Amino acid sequence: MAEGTPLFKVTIDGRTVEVPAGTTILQAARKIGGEVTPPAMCYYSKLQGSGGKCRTCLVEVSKGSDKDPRPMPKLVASCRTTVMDGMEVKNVTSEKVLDARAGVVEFLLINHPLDCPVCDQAGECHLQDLSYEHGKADTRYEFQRRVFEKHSLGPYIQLHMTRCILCYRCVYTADQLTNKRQHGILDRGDHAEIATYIEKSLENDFIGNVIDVCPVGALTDRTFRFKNRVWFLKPMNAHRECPNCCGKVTLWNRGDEVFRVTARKDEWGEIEDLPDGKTAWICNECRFEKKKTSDWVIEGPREINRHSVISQGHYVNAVVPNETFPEVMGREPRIKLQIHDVSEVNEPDRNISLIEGPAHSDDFKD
């Protein structure tokens, strides 16, 4: 931050936070945190120009500032929508923007198939988090779903278009991080796609990052898909010396076997950033080619939020529950019970601890 720019105060849903001038509501938010914080299925703080496509994020401005104290007349993205000193903001305590969100969950699921159980990205999609949240149970969509034929974007990538939502992130990806951009949006409306121009594969060294930055099936893994499922994998933090990229990723490992690596993301599903404020993406090398354990040094394992399904059964700072028998009882537990006492299966002055090799019937007879 400059020196000398003024900070605003903008309160959401209660809460009040100070941050620069030109900081839009969705980054406001992100600073408090919780529920605060509206979902954001397009916008990526990494990618210049993105966000205000996906309108997941809206929110009502009851009060615009503290000179101009006016509401806005309509829900408005909180991704674009920058913030004013005094600023009034309901996200999740307005009712028209639980109302409105509820209907943008089902715009996006009209045409999306129910791939849940075949798709790769289940337990870490954010269509589903979103849908769970705050979707419907039923759809009152009666039509034909649109549907595309199946894309190979050469031997790393899958393309499903039938799943994507038209974030536009892959296309912002590939066109600010690669050399060239090989793939776009074609056609216009209902027939909108993300495809090649010629069927070309893409090929950059860096064009993995589209498949982290992909919120949804669209675009996935071509060396990891149908292998396993995310929540029965163990993600460890590790790296490498790596000529090409940071080499600091995230491995997804089943006992010793590596199943896939991804860049580490952090709380809102975005690529982190290192500490010279650069975001982590990682090479092809890294995330297609380098599958053994050997080939990293591990640091540990990584600490999922426990909202995630990945999270269960990973045990991250567990915290083991107190015995409780001796706090009841008053002392260490002891023989509860002489079974001599009450059965007549075994002689009282038989003692089995004394029987050389395995106890058998024999041993037991007169």
The other form holds:
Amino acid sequence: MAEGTPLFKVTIDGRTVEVPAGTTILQAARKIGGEVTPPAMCYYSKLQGSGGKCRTCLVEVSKGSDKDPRPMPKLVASCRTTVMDGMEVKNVTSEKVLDARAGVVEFLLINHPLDCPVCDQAGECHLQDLSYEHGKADTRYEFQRRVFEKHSLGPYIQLHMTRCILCYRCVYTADQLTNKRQHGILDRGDHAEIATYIEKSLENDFIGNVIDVCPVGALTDRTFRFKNRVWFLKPMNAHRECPNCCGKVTLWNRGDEVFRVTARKDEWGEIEDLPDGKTAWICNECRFEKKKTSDWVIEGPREINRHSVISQGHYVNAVVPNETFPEVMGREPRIKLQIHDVSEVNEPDRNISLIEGPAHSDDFKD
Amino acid sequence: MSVKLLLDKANIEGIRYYDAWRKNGGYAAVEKALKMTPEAIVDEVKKSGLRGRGGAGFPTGLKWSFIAKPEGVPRHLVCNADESEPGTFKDRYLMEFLPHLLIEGLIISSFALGSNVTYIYIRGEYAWIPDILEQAIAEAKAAGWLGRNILGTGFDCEIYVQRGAGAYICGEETALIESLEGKRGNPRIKPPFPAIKGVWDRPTVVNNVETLTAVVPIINMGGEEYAKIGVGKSTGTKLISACGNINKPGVYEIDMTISVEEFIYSDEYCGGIANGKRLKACIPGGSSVPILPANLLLKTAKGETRMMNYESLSDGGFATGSMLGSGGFIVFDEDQCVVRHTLTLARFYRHESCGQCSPCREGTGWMEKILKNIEFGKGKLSDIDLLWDIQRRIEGNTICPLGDAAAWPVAAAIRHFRDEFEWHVLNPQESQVRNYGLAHYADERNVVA
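Given the form predicted alone above, what does the protein look like in the form predicted in complex with the partner chain?
All chains and molecules follow, beginning with the one already shown.
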């Protein structure tokens, strides 16, 4: 932030925050946190130019600014719209937004294979989270889904184009991390695909980061393919002296075995910043080659803030209800199956302690 | 006889070439304009009330005044000749037969905007037209109207012709700019608008061919005179490319004071419906604007006569009106099937969607599949509601107007012709062999005694 940047007051779902001019609505909402934050599938704050494509982060601007209080006529993509002073934004409090978002989720899912049971991304997939939050249980789509062949982009990266939601994040990553981008989008419309055009492998020391930025299971780690489910693994912070990158990673262990290595991700699923402000991208050597605990200096367990399945079972800050069932419902809980209605076993008035020897079914019959 | 400002010289022999053009008063507007100041030209265009002829109808003078003028940064004018809207072919006519009119308009506009390098982005399918334009540019350059220090005013201007690769989406101004820069033709996310950051991040104005040619008569006759032609905010003349089931398809110049009925039935223009059939429906402004049934086309919902101008055609909003759009006037007679037509358009938009944003990418494909089912007798009644729901969720939620353009025709077809859709669903066998016909859409004049 440059010196003297004016602070703008922006209200999102009734909660006000002050942010410097030039901040996007989404970043302001992330500052507040919680359900005020619109979901984002294509926007990635560490990648320049990303965002605006998936339309899941659409919000309603009910007041443009203090100077010009007119509302914006259409829903706007919060990831690419900068805040104005006195702006009022409606996210989950707007029916229009929820309706549009449900539409976007439906559109994203009609051609998605929904093969989560065999997908390596399951458990840390943004599309899973989005569909749980905003999607419907059933589909209105009755046609064959779009299918592509699977491709191996070299020894490390697997491209499963059928799962892709065309967020363009991997394209921006290759543009901004490597000297020459070797893959891109071919074709257009619903037949557009991520491809290397002539089948080639992606070769660059930092190209492995496309796996981390991919919000779905379209780009996955071949060295981790079908090895384990992410929620069975224990994430550990670790580092090593790496000549190419920062060397600060998350190890995903089971026992002493390192199953995979990823960059450190924050609560929005984005790669963290280092103390010096640079993004902690990691190199292919750290990611794919160093699969022994002895290669790393373990710092300790890593807390996963994401609300996906990985963090299940950790129960950090879990809210335990204080109320009892009768207090809330005004009655005792109903038990569906009363054992005494269907069986003579365990007669309530029989004193089991008086039975000699191991109980026999005969003992329960008079 | 109506006023002709653009096509008045179209029938002179050899008008495509410089000599004939110059002999018939060509380049007089450039001579006049280069003696004015750029601000004065922008003022004239503002006074003329000229509205963008590409479809949106945004006031041109206002657009020109938005262009950022940072010190030391070049500005660009880009001529949008990527005329890919189905049913629209007016720009092709202008470029093919009156290339010097466009060059003249480009020189004046470049001077007004301070653009020293001006581009014509032309669609790839117009394979033979770049040669015509390039020849015209060479002739103009040889005669001293282009190049360095034009007419001793110190103004330099070069015009380059850039061919597109045949994508509808590149008619959207930011996609056009991306394509012009040699990238994939994906629309940019706005803001920033091209007036601030356009070609190579420099301030840019993108204008339609017809808009730029209209600058020539504005300079020749003065903005106030030009504004007297037409009615209300629809000033000047508009080219309409009429096609479909009419006797005389072609490009017509109208002065926006005639009625739709006159345009379709008078011998000066379309000459009535072909083969003595009756009028069923019409798309008045290029494929993406809502289709109107005959009764709403000739008369507005209030019972007034509908005129061929921006306001009258959009009277009643999208519920009972449409848009003048780009002037692609497509007429349907009683033998046409609206469901089949909607399917054709849905297929087009599915094919042309760039695939950047999800509602348009997935929604256009979905709509096409549903429409295909309905058209070929496999539809369900719930499919019609589903179509409505899909188009509602595409419209307004996309990056560029292609999403809207894909949603509007489907919405209008269901809105006005729902019984035809239902008839298709309920009579799957019969709908394969005959058409629904006119039903109640017909205007009184259609009823055969």
